[in-house]
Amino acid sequence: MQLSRRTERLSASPIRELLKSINRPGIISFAGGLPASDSFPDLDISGVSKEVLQYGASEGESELRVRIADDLKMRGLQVKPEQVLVLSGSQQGIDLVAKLMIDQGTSVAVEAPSYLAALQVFSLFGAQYITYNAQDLSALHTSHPVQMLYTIPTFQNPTGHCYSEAERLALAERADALNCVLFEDDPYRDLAYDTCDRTPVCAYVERTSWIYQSSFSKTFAPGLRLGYLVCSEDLYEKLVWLKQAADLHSNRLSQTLVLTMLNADSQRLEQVVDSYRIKRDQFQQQLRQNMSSHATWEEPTGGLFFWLQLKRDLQINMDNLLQQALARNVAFMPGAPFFTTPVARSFMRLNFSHASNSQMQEGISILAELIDAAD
């Protein structure tokens, strides 16, 4: 049996493999971007029409698309409902865009570090990477062609960084200058704990093609598997065709439930944000008490993660540290898979939304103890 050459670049998702451990009794998970279970809404399907059990449009339910377009206009992105494509989770958007844009050797610009599941998909299709960060766009110059630029400017995964207005404008200008497709991934924007600019970078683009996507996983429930994308009109039809080939259409029951929640009282989202702000502050307090001598970090103004960089005098094998932590029932995400090339420094991503306050205290204390022993 001969498989496609593409499968030679296929590998398991590090985070999905690690998340298998969270079902173990007593596990304290700082690994995945898991929303707190008590943030999930109470769902009532008793009044849902049986019509939503029938096949539906590939583009998504019309009322939901109208609502999404209206919400995006409030964010500064002027789009029509006819530009909205409802997705089976934003990960599907990454897959569809990769199918649309990437062949073997296609030049793709990504942040360093960047979202590991996006890197997994882009690499599968043969992407060649150029890396940049918000503070330094010098790697993105017109003498080196770039076909697609992927960015997570609002509460970036994994770093939690939120681009300033100047950084957003600079990135949009650079995408225009490169005449590359700007692909903006924005799943965390509603989880803002402090004031910061959250205007989509795509709203600043003047000439080049663009794609903007977001998700309902972090604000409602990831099990609904629902997200959406909007894009410049030149890309939309082919993305719909790719969606048709992938799964015909997204779950209509999930779309109906999400629309109902969007039209309901907004206080629920405010309560979720307030709860996560408390969790962020509790987590940072524990980091300051236990990890200040070991690592540095930027306080996230939103999102679900802390990104820790171990100090220069610490030379620790993070994979070994992870195995030792798992043996003590603590899970975290090593930083290496978020980079396209090996890095000399040690990084770790810690999720703060899933654990209770007592679990935070215990888990971070164990990580600090293990780092002390490894140093």
Second form
Number of protein chains: 2
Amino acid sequence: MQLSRRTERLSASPIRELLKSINRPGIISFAGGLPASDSFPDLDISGVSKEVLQYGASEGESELRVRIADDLKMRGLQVKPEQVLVLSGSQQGIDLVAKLMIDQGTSVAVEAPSYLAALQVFSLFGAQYITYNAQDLSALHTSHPVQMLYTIPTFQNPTGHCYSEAERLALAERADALNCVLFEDDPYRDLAYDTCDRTPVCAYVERTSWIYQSSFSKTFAPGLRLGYLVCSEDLYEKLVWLKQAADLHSNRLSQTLVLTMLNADSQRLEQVVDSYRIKRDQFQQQLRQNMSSHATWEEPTGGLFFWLQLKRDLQINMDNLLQQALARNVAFMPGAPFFTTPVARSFMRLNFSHASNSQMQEGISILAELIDAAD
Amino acid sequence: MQLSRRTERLSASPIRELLKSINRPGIISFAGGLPASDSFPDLDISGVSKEVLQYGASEGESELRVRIADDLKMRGLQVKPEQVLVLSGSQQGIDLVAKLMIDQGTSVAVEAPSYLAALQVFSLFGAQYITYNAQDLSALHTSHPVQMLYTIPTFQNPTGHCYSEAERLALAERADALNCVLFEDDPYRDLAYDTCDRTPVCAYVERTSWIYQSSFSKTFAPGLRLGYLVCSEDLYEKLVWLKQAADLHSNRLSQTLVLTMLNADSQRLEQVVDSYRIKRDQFQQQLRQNMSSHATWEEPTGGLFFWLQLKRDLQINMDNLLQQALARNVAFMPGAPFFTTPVARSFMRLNFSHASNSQMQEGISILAELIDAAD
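Form predicted on its own done; form predicted together with a further copy of the same chain now:
Now the complete complex, all chains and molecules, led by this one.
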């Protein structure tokens, strides 16, 4: 029996494997990107037509596509509803775009670090990487051809960085110069705790093809698995065909529920953001008290994560540290899987949206204690 | 800008394109595999926990996996819940299995004809085909290596054929001899109108690896996009990883609703089957009255389709016939897309589950009239 060659590049997602171990009772988890359960809306399907149980359009429900296009226009991205493709969560967008763009050896530019589940999918299809970050686009010059440029400009995963307007303009200009497809992943944009330019980079593109995607997982409910992409018109039809081939169409009940929530409750999102801002500040305070001598970090102006860089003189095996932390009932994400090549420094990604204040205190102090002991 | 090489093999699904045109009012559609809308269950989420809105396990909800494994045991396929992977519809299973198995040039054995959306996905990943059918396995001999054998043994799409026990045993034996992965697609098995062996072919496999999948679209609600696969233990972990990479996990609200429906209403499926049996008989009667001089067919003992082979002396351009039929507000599926190579004879696939009795009468008589005129 012979499996496909791509299966040699297949590996478990460290996040998903970690998520398994954190299902045990009593664990304090800073590992996933789980929204707080109390942020979830109430479910009400009393007004939902039974028609949603029938097969639907691959592109998505018309009304939802109109609503998404309207929303993007207000954010500065001029799109028609006909450019909207509803997804079964934005992870699916990564799969579809990888199918559209990546063969064995295709050159893909990614931030270092970047979202690990995107890196996994790109690698599965055979991507070769060029790395860059917001402050340093020097690797992106036209002498090195790039077929696709992947970016998370708003509250980047894992760093939390929000690109400035100048950084957004520079990245769009570089994509135009490279004549590559700009793939912008924007799941966290609504979770903004401080002022920050959040105009889609795709809005600044002048010539090249682009794909922009976002998700309803962070602001509504990940369990409903709903996201969407919009793209330049030249790519749309092929992406719809790939969507058909992947799962025919997205869940129609989810689409109806999300549309209802979008239309109904304008205050809910504000409340969610307010409660996450408090959590971020509490987390920051605990980090300052416990981690200042061990690590540095940028305070995230949005999103769900703190990204800690351990100090240069700390030589810590992060896999060991994770095992020790799990033994003390604390979970976090080591930084290595977010990079395409090994890095000399040690990083940790800590989620602040899921734990309670007392769990933060306990969990961060345990991590500090373990780092002390490991040093 | 350069897209992936596989996009050259990308094309719209003829079914999905047809489905668009059949959304216009007044159309009589024999084209899709749409369940009758009045077969849909009532939606009730009053007992559903808000916890389903959180991220979930890639494998699926535990209780649903137990229920699926129990069900398969009763059908003769001995599996553990740990071998069950819940899917976002069984189209997703085709995508995951193609990723697992198919590179450019991989040899895949398919029935001729076979499910066109499976052929599309296999082709997208670069499959080379060997064709066979239930009565003739001669192309499947060990001198031609086959990496995967795809079969729809129960109420085959499009032919409606239900493999006999002897045919099932022969196919399983051949898969063992070829040491290839047997991929059994079984979405129609619950729609049985007459007695027919429906034991999964995978249950007869002795040595080789296998994947069996089914769907809740035909018996519950396609709009919820839910299906599942089970497989030999050697393949399971890789398929879970591919599922993670594709969309993290399946919709948890759908999983909860389907589990509730499976546990609650044992009579509903029987009623659906009874009503479809009546529809099949009505359709058969109309075909006999209008089509006997134009075509031959096997009465389907289950599933959703009649597969008509036009008589040898009828030289009809089926694409023209389809356009003429659509102009008269009747939709059907021409047979060509179900084959991997051009065939000399003309075929039509006619769905009988969606149209009302009077629509059947009108639609079939229009088709007969157009065939008369085209001859």
